[in-house]
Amino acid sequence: MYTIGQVSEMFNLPISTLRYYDKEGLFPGIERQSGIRKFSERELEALRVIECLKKSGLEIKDIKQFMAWCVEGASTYPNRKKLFETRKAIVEAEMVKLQKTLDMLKFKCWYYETAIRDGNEERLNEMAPDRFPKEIQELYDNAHS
């Protein structure tokens, strides 16, 4: 059992936070002792749940829900998985438009070195991309996909 403190300092999290998404239902069922929450691994889990889910995209009030369907039990099965195979679906999509952008972002990088060493972007600006060193046309390609 830990407290919020302890808590906030193992997920290197600001404890307002902690209380704000207990307050939005994160949480259900947490325990108290005079008042004071008691996060056991229960809580713990959750809160691994939660920033994933979070960073896959899902909105706080849709956390809320997936958190009651855990309190509703094994009827619910069904949907907690659906709901896991969306966002993996959803992540896996920004897997790939994040690609996209690291490549833009090198082939930016390519770019301003060579501007560096020309002093200018003339010669860059005249030339067709299929004119590029092949692993930065690779990029260009990909990022203009």
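Positions refer to the first chain, counted from 1. The structure displayed is predicted, hence computed values, not measured ones. First, how it differs from the form predicted alone.
- Scanning 31, 92, 105, 58 for the location where one rigid part gives way to the other between these two forms picks out 92 as the hinge.
Having seen the form predicted in complex with a further copy of the same chain, the form predicted alone:
The next block holds one chain only.
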């Protein structure tokens, strides 16, 4: 069993956030000893899932719905699976966008490193995109697709 302070440190979350989650019913079976919350492995796993869903863009009200489904039991497995499939697709789409952004940043770093080395952009401006080095060409293509 863990105290709220220990869980706060483990997850790098403010104690107030953990209290808010509890108030919102996200830890339905949390044990209390003399009014003090005691977090078990069950609550830690719930917190891992909560944080995952938050990072995927899900709002607290929807996370509450997920937690309610968990309490309802096996009949809600399809709902829970669909929720995770939807979040997975959203995160994968975001990762594609972020990869394009990263590739543009890498391309521009190479571009300006080359311009600094050359002292100008003349050679770069004369270079058609298909004459970039292969790995730079791949970055350029992805960033511009």
